[in-house]
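Consider the single chain below, provided in structure tokens and representing the form predicted alone.
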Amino acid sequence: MRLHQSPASPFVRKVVVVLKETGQEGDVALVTATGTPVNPDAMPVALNPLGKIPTLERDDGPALYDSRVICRYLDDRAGGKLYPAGPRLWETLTLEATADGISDAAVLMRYETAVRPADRQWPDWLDGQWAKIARSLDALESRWISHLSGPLDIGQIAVGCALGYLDFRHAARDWRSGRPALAGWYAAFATRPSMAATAPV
């Protein structure tokens, strides 16, 4: 299999962490893809009409996307370790959706400042994206620490990758301020070998 990816993407990182945690690294070749919504030429548009990464190219079926589909596929392929049974599954999937929403907003902020011409940037829109992130971080701090501290699942991986991306692209926003429990959880989670090996640089 081939994973079309960029190591800076929090969504790609989530997939690569899953590969490492499920022992499937050797089954997938990493193929670098670069581009933006306004310049998708180097993105895998023939495999994924959305022109987004990650995209997983398979030999036995159509390419898979987005990260949630890929991670679920890889976990199933490895025998199912990261998606718990019963009521906890719905918590796990909601936590993953929250983390992916943080990453979505953070990537949009990055595009606004790195791709859009300076004279066309909209500060209020940037603040609106950060407000979504801040509300989500507050929810993680107040509602989700017990789940984050439980057995490893895809929700934890997604949150770890989202927080790592905030450090990578938006460190000046200081997401840790006022969120000591979340900051403490992340400090420990970031030391997992799968996380340490995939930290964006």
Second form
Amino acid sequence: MRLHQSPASPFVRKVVVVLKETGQEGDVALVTATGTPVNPDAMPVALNPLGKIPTLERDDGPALYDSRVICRYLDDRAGGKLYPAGPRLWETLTLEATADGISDAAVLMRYETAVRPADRQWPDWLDGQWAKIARSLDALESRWISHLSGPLDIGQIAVGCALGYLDFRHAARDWRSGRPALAGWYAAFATRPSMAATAPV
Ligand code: BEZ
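Can you switch from the form predicted alone and show the form predicted together with benzoic acid (BEZ) instead?
After this comes the whole thing, all chains and molecules, with the earlier chain placed first.
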């Protein structure tokens, strides 16, 4: 299989962490995609009409996207340990959606400042994206620490990758301020070998 990717993407990082946690890293070759939403030529548009990464090219079936589909496929392929059975599944998927929403907003903020011409940037829009992130971080701090501290699942991996991306691209926003429990959880989670090996640089 071939994973179309960019190492800076928190969504790609989710997939690579899942590959490592499920022992399938050797089954997937990494192919770097260098495009952007305004220059999709270097993105895998023939495999994924959205031209987005991560996209997983398979030998025995159509390409898979997005990160939620790929992670679930890879976990299933490995015998399944990252998606709990019973009612906890819905908590796990909601936690993953919350984390992916943080990553979505954070990547949009990055494109707004790094890709959009400076004279067309809109500070109110940036503030609106950060407000989504801040509300979600507050929810993680107040409601999700118990789940985050339980057995490893895809929700935790998604949160770890989202927080890592905030450190990478939005460090000046200081997401840890006022969120000591989440900061403490992340400090420990970031030492997992799968996370330490995939930190964006
Ligand atoms: C980044 O450079 O921040 C980035 C690159 C690709 C996808 C998402 C984010």
